[in-house]
Structures are given as C-alpha cells and as structure tokens.
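Below sits a lone chain in structure tokens, taken as the form predicted alone.
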Amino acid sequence: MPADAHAPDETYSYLGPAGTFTEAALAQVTAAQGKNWRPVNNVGEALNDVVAGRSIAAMIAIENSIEGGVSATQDALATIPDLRIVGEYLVPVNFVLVARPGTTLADVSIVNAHPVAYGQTHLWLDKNLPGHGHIPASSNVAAAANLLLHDHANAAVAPPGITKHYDLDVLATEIGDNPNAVTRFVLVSRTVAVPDRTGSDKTSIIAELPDDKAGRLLEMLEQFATRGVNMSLIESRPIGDALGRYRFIIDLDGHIHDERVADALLGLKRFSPNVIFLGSYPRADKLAIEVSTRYGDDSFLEAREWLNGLMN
C-alpha cells in the first residue's frame, strides 16, 4: 500500500531513507510499532507532515553530544506553530566508511557525508585520508546511496549496517572521533495535552530577550536560578530580523506541573516578548530530578497560602 494511502494517525515521518539513525530512534517508540513509517528528506518536511495532518508525529534530531544543537531543528521548532514535543530518545552514534565494490582506501580522494557526520569523523578522515575532499549529503544513508548513483565521490560516511541495504564494501569501521557520541531525538506531534509528571521529566521552551540592553540575559537566567530550576541546555539562534537579535532554546529539568517550573515560566512570560512552550515530556535517561526542599511543590504552596493569609 502506498504511504499516502495510510491513515495519518497511523503514519510517522522521519529523516530517511531506511537505515538512518533517525529510523533507529523511531524504532524505540512503542506506539509506532506496526504503523506506517514515512521517510522524508529534511526536518522541515517532517514537521510539515505533522502540521498538514499527513502524519501523527515526526522523529527529528535535536542535539548531538559532540556537535551540540541541530540548528535546522531548532529554527523549525521556533517558526512552525502548533507543535509539541511528546518524547525524547537517545541513539549511540558511530560510523563506517563504505565504497563501491573493489575500491580500496588508497583510491579514496572524495568523501560523501552528511555535514554532522563529517564533523564527527573529520579527525579520522584527516589522519587516514589527508587532502581528501568532502561533498555534503542530505543524510547518512543518502551519502552511501549516492555512491551507486554517480561517481562524484569514492567513499561515504554511513551508519553501521548500511551494507544490509546497499551493495557496498566497508573500508573501515568505528571511524567516529568520539566512541561515546550520542544523538538526542525528539518525537514531535501537534499540540496535545501535557502528559502527567513522571518525576523524570524535561521541559523545552524558546524565549527571546526584550532588547539588547546590558544584563538582559542575566535577568532571563535569574527566572530559573531563583526558583531552583536547572537548565540542561541553553543555546542561541539568530532570529533573523536584525543583526544581533537572538532567541534562546532552553531545556529545563522538570515538568510544567512542577510548581517551581510553572512559577519560572510565569516570570519568563512577564519578561520575554515571545515565549514558545515546546512541551514537557519524560526524559530518555529516566533519571529522577533531585530538588531541594525549599524548591519543592510544598514550599511554593505554603508560600502561596501564607500570602493569601496576609490578604484575608
């Protein structure tokens, strides 16, 4: 049955083709098992599938332990409305170097690779293929597939197991510069009700500063620090309307139903001209969030009761 013939509530979009790390992340989603998986060419297409109702959700990469945040994903989440992150998934990342059958390492002068994958393997490539050239690919699997479509490159950086899908030779394995590299993926749906707290949650937001006066960034960060809310990620991206204007992508430890997180978001909303709530969802590592008693829910509730008592 063609992909378009499947009901949208049975379809999940992901960066294809088959064999990508994104597909490996989608394989961790229990609800997606047995459903239609729709491969797409880029993050924008995946999220547009969700907005247009072609898919119930899309799996996209948002952060890598080596390269940091994925700018295309961050920018898309900031500009495409009515999206909600409903889960996160971690995938260990390593790579192999593949080539057309009969090619040797000595034959390689041009390497096809996704820019992120190239950034995570460039030390190995520089050492073993000095003077090589690089042609960017749209995905790690596409880099390998391109070898069979044209001869612009001699080899490609690809995921392990790629030879299950393509007739290629593996010239080298484990070529990643960091064996502990991990990519974080998020499952994005249309705006849905926030799930219940698990005690091991993360809240993702995007916020802008009101202006570029001195101390504004500190004022924003104080909204979290004074309420005991830890940030596990903060990155800036240009807004694009003027030089020097940035938005901040922020991950908070905790859930919007946690009093400290809710109070921090209220303070942030009063401060920032534009706050985007991307969702509260279970952490992939399942680690419990530790909070001191003075920042626990009871402390906020007691303080509110104390204030109400003063006003009665």
Ligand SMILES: O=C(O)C(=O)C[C@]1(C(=O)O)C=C[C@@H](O)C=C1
Contents of the next structure:
Amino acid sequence: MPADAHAPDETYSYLGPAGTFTEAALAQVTAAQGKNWRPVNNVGEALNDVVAGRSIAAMIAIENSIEGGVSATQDALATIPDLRIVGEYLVPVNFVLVARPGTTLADVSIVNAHPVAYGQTHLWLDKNLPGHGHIPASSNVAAAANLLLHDHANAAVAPPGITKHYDLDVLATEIGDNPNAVTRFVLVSRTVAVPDRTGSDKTSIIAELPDDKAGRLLEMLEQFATRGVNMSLIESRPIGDALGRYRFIIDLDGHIHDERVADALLGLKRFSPNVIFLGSYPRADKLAIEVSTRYGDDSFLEAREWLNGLMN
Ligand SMILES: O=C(O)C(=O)C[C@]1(C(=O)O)C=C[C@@H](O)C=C1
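Could I see the form predicted together with the ligand next, after the form predicted alone?
Every component of the complex follows; first up is the chain already shown.
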C-alpha cells in the first residue's frame, strides 16, 4: 500500500468538504476519532464507498426536523443491498448567508444552497431577497466554496463556522426558519452483527404492501399495534416502477432482540413481499422505551411456553 493510502477499515466517508453538518455528526462517533475521514460529494458516493470496501462506514443525513426525510438517503437505503445502520446522531442546524467580500445584500440575486438547507431557509430568503434565484449545491459547504470558484451565484447558505474555512463575508446570521432545527444522521456500514440491546434502541425497516387493495396499509400497521410496538417514523417513497406504488420507511421503538419487535417483524414478513431490515441501533436521544408488561419479553415467552405445552 502506498505510504499515503489509508486502510478501508480506518476510513469513514462523509458528505464534504470539511465543515459540513455531516462532518459534525461524524465528530460524535468515538470509533472514528483519529481515523481517516474521506469527504465525498453525495450520499450515493458515500454508500458506494462502503459497498466497494473503500471505507468501513459512511455518515449520511436521513431526516431534518423541518424538511422531513432526505429522499436521496431513503431511496439509496431501499435499493443498495447489504447495508446496516449502526448508529444515529443528531446535529442542531442553523445557517448564515455568505458572499464574496464586498458584496451587500442588495447585490444578491442568485443564492447557492444545498436543497435541504434551502428548504429550511426559504422563509427568510423570500422575505429578505424576494425574487432571488436558487442554484442547488452538493453540500452546505460546497455552496460557499462555489462562490470562490465561479460567479454563478452571489451568495450562499452555509453553516455558521464557514468563515473559518473560506474567505467570505457574512451578510446575515440565524437565517434558518426554525431556530430549533435538527438533522438526524445515521452511520451506515456493510451488514454486521446486530449490536446488543441498550434499552434505548431503534429498529429501521423498509416494507412494501402486497397489493393495492383496501385496508392494506392498516393491515401492515396492525403488525406493530398488536404487539405494542410504537413507530417513531413512517414515510412513503415512490418505488419508482409505476405511478401509485410506494414503499414505507419505518422506525420502530425497540430492538430486534425484543420479543415484541421480533414477533412484529415475523408478522410483517408474512404480509409484505419485500421487507428490508436496516438495523437495530442505540437511539441518539437516549430515551428509555416504555413497554407495558403485556408486551414485555416475559409475556411473549410465557405465551410460547403455554402453546408448546398444549402441543406436547
Ligand atoms: O452536511 C451538510 O452540511 C449538508 O450539506 C447536508 C445536509 C443534508 O444532506 O441534508 C445536512 C444537514 C442540513 O440539514 C442540510 C443538508
């Protein structure tokens, strides 16, 4: 191996360049400290690094509290096989408007911004820059860096720390539409053994309905409801092969080693033609999952013993 090359199991891919919120999420991963961090241009590239074995894991944004699910991430996780979510991280996000030195707000007609960041700042932009145009960027930091590469835009939506990395003027601070905005990130690796339960876990799955008959979605949700499994997220994404066909991105409270979650997954597997298990992993918010005794492990084990007794 050349002296400057890094071993894949020492490499973590993330949406770059340095200074993105994705990098701030990776900074929360203890195992990644002191390792090689590989900046990439999009979610697909990050996950392909993992699939091809160029990196051990990739940090990717999956949901924003204002903009909702990051569709590129949801679609990639649904279509690239053998991936596992191994951790979840939260990063508060806020934005500044930056421009080349000497620019004033009155000069700004075109704004460069990552689409998710644009979606979180459009109230401010519509109010303060009515009539502005928008050019999408591959990341929040790339939006700012682009200003110094060419003059397609005269301002960019960027993370607050951006002026540490680039010689730009800050035209406005706190331009996020909601000061409490948070982005949820996941660390994704190739299929690995499921980590042990912590008591504060989440299980992510993607499932399709068997057909387009009345009540099918309700039937799928019953698999969780009848086992006392709470969902913390359900979103639909087009499967893409025909109009009106959707897959469902679902987060469940609990771990696949919890009897109620395992039992719900068995029910789901019998019902759905395509279930993808994305992983059981510790929750970023560390909230303890409350389960009534009716749905506790003992309750499932006792019921199974009872049935075994009847059959023997
Ligand atoms: O990590 C960054 O800074 C990004 O530009 C990416 C990203 C995203 O992909 O959703 C992350 C968080 C923000 O909410 C907006 C954009």
